[in-house]
Amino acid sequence: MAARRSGLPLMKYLRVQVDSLPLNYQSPLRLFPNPFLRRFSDEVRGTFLDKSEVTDRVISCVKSFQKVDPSKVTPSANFQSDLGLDSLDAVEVVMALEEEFGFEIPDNEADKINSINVAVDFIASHPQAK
């Protein structure tokens, strides 16, 4: 401990002289990858796809599951009350989203998606979507 506390007095008195560098300096460091930037793939860094083209696309997906009257498919209908899915019909439902759109829905969030605005909502605002 005694040790410890001697070495302290000296480290606070420890100056190192920096001189300033030309503006056109260039490290030698840019040769090498900086372990501490955060690099990710195109696949987990995503884009954003537009609304109308989400909207487009659950629509026919929707439109495409047997047991939904085609005619009844609106940007605004509900799973339940105006398509008349049950709870596992809306369950399979995510998941043909899933696949359509290339990307796993949390359990969580599928629970919350019960009209296709709530689906294009949140499909359109995932990064992952594609």
Second form
Amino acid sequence: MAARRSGLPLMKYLRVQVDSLPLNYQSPLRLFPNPFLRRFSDEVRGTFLDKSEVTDRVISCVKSFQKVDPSKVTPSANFQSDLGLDSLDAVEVVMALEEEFGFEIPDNEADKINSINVAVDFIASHPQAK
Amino acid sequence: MGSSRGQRLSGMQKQVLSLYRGFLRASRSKSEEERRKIETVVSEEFRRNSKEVDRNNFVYIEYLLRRGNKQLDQLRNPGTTGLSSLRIDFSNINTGSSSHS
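The block above covers the form predicted alone; next, return the form predicted together with its partner chain.
After this comes the whole thing, all chains and molecules, with the earlier chain placed first.
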């Protein structure tokens, strides 16, 4: 819109000649596959962890937390009502989970994690979790 | 901050928690024993204020937030290796906590 108002013949420069590729064309990347490029793209995409594994690791992580009674930790336990943690404790638990799974949880997501269930769901759906 | 049962956090509570998170993150970059010290000092300070400060005293909480963010900036500096706290008790007036390089 701005370009049109200022009267620049912008479209003229954006016109690109497009030729269809010959049928027998092969990408140079196919002839020389780059193993590093592939590994890098896999790394960035990440992989999803198995949910039961995440549950086990989250539970053992929360159990090792000082203020928590390990016998009360169940897969559906709520940090505040079941484990008796206040919001500062919840921050500490989420930070410990961050370190356990090796990725950073942004503030707005971390504020929502108030039970083991939510934590497991979030981590299992996060590709960067290790 | 004591009665946030319903997990509905006010904007100010979010700021406090985010500041706390920032301190815990910054402490990761320090040496192992300093890290433990920092975590103890910071968590004591937050807990003490969460009990002593009236939750409706917005002006004071805002002042604490500003002071905390400034201290966090100092702590994030790689030259800062640790944090020490000073607590003076003048008949129920508790103040103090300072960081140094």
